[in-house]
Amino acid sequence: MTETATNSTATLNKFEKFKLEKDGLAVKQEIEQFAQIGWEAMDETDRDHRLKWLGVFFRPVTPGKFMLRMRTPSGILTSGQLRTLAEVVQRYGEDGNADITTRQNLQLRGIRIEDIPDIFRRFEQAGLTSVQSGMDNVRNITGSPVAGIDADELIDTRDLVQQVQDMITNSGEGNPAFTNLPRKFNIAIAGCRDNSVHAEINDIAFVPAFKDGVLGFNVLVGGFFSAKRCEAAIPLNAWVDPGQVVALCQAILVVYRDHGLRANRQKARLMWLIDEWGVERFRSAVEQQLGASLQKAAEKDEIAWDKRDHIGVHAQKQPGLNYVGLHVPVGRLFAQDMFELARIAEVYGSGELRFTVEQNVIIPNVSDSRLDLLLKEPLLERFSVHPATLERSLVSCTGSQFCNFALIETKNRALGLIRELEAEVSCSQPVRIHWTGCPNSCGQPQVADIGLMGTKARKDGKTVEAVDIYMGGKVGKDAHLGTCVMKSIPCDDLKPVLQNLLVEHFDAHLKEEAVTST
């Protein structure tokens, strides 16, 4: 690494120091020992930090119980893989649930360190991996949830997403070349016209674009959310054909690894390096690493639609087949739900399931002849194809129930409050309401119509859970980030505030019974 990246040992933050002492991936060889000695006897740095290189997260709010974060490129799983994960949740997860994330992924809860070796053996047999899914690694790579089946798609990105993951993780074995990035890193590859991957919030994003009649990708770089700063990705002024995607990802990652800023962890994401260098110098360094000049970006990309949520029944490009999008309230799944989803995918589809960045599930390849039977399944009474208008677009991070970073409880509160609002307010259109428990923004409030970020406030002389409110986030065509419009609203006072916002900005109106009761 260069002087810019390393500075001196004296100026490195504690994370850089422990990464120099031992690569995070090294704990892969120590899992059996950790299982034998238990979580309380482990070295704290191994337990609290290095285990994240294997996707194993210590959670102080649930001592002795870990979270497991998977890698599911493009959000695609087979029914057999989902059944394996359901078995893990049922057998080993004391909390008995899993969460679909805003990166088309699954997080399993309540796992003990003693059970990790057996769980990892199950993963290997099922073709699953959690490697390099946390800390200073590339997180789950997102792609269109309907890649390969969307009647209107431009490029089927599934293989590209898998190739990029395989390059980064050495096909799931772990790749030391990319285990010491300055900070976490997000990649998205879009193949449709509606920006279903939220390209603008990724460190690297590929969006479809024609250049000289050839279909490839324009490249965006530097998008990120953090407690310190949030920025939308900017154009690299580069266009690549699909065959160059993997090599360009590798080149950008190497430049970032070797030159990214490491002294201040709050200023270590890729955009900080681009700020320091300027985009032209950054692009030149990437070209040098790539060993080839990049073509200038196409004049326009093909993101031309408002974003779809893929809920409901939709005809596929394959004649006679449909994909069915199921709404999963705030992305929370229990073991029995997972078993049922696996069964439904096998009975009515092709044994495949897909997650969306809105924390929902898609069952693809359902034949016309099986569609009516699927829609009568009891599970669809809870995971509806016709959810209520406001609940339809509700997204929430894990919250303080399981995450020690969260300042407030989110999932249960979000669901309870939205259902109260549904009973009192009529909306003619979905309103994207996103909850996040802290400024790390896992719930992505900056891309929502209404975003709620957890904080603390004083009320009646006491410290209470509260939210800062963001508005104006837009996804799809001409995407941009929202801004904070209200600060420190106590959660107990939030319902009338949201009612007013819905009425004033989203053409909602109070239902007659709600008006009468007030």
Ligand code: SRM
Second form
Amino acid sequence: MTETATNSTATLNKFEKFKLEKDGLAVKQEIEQFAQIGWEAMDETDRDHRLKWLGVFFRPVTPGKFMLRMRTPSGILTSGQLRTLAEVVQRYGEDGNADITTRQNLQLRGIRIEDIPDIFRRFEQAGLTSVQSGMDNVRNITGSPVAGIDADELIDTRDLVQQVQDMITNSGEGNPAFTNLPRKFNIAIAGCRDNSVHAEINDIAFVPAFKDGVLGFNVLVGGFFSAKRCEAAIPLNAWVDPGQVVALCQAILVVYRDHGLRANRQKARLMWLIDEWGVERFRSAVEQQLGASLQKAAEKDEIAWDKRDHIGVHAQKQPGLNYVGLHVPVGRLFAQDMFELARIAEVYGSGELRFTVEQNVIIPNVSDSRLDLLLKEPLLERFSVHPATLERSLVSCTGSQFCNFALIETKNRALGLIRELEAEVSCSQPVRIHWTGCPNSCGQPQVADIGLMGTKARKDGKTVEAVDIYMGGKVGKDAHLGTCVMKSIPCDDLKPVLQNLLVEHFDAHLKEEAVTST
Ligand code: SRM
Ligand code: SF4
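Let's see the other form, the form predicted together with the ligand, since the form predicted on its own is already up.
Starting with the chain above, the whole complex follows.
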């Protein structure tokens, strides 16, 4: 890493200092020792921060019970891998469960540090990795959840996503070249027509585009959410052939690693560097690093559809085969659910499963003749192929049950409230309601029709859990971010407010009203 004028050692924040003292990935060699001494005896920086380079997250809310964040490129797992993860949750996860995340990924909970070495051995045998999934690393790389099976896809992005992950993580071994970025980093590759990865909110996004009759990608850069600022990605004015995707990611990461701003963690995401330099200078620096000129962006991209949620039964591009999208309420899974999903994928499909950024699961490759039986499986009573209209599009971050940044409880409240609303309001169209427990925006309220961001408010002289309300997020074609329209609504007062919004903006009717008017 070179030191730029903006990044002199004197101005380094405490995170930059501890990264310089010892690379995050170094804890890989110490994991057996941590397991022996236990979490209470560990050095605090190793425990609270550096372990995240291995995907192991200390949870101050449940001290001693860690969270394990996997990497599942494009959200794809085999049934064998899911079974391994189910065994980990069942055997090692005290009060364990798992959550499907907003990056098509899985997080396991209730894990003890004593069990990590054994768990990592199991991961290795199963071809799984959790490396570099937290802190100043590149997060799980998202791709279309129906890549390779989508009847209307343009580019099958599965291999590309895997190759980018392999480049960044040295095929899961860990790669010191990219373990000291200025901040977290998100990459998405869309080969579909509906932008099913939320390209606009990634630091680098590839969207399909034709240039002179050749199919490749236009490149967007700098999209991010943070507590201080949220920005949609902007065009890099570059078009690349699929064969250049890995090299371009590498070049951008090197430029960001070596020149990204490090003084203030609230101003360290890629967009801040692009702001400081201007996109032209940034593009030139990337070209220099790449050792080649970038072609100008194609005039238009091929994102022409509204975003699909992939729930239900859909014919694949392979004749006679279908993918079946199951709705997993707020993404929460227990070990038994994971075993069942693995079994179902094997019995009815090809033994593959895929997660979506809406925190749901897809079973691909189900033949026409097996569909009826699959649809009768008891698990589908809870993980439905035709969920209730409002619950269908509900997304929620972790919230205060496990996350110490949270200002409110999210998942349980989100589910409880949506079921009450569903009983009282009839809505003919899905409304994408996203909950996020604090301004970090992991639940992506800015992409939602109605986004709910946790905050605190005063009510009757007391501090209570509340939300700021966002509206206007558009996904798919012409995606753009929603904005805050109401502030500090106490959660206890939220139901009538949401009812009004649904009636006024989404053509919903109060059920009582509907009955009296007929
Ligand atoms: Fe996030 C930090 C959970 C997607 C922005 N996020 C956290 C931590 C690690 C905080 C912590 O240590 O407790 C949360 C872990 C809680 C837990 O126990 O589960 C957490 N983030 C999540 C997940 C699990 C939410 C979910 O329920 O799905 C998502 C995991 C994705 C994955 O598999 O890797 C998750 N986080 C996101 C997204 C959405 C996305 O990527 O599309 C964002 C906004 C997009 C972005 O990053 O630009 C997001 N998370 C943040 C931020 C704010 C980043 C910033 O630049 O300021 C933080 C705080 C930080 O990094 O300092 C954060
Ligand atoms: Fe935690 Fe806040 Fe992210 Fe929710 S949005 S998971 S509360 S950091």
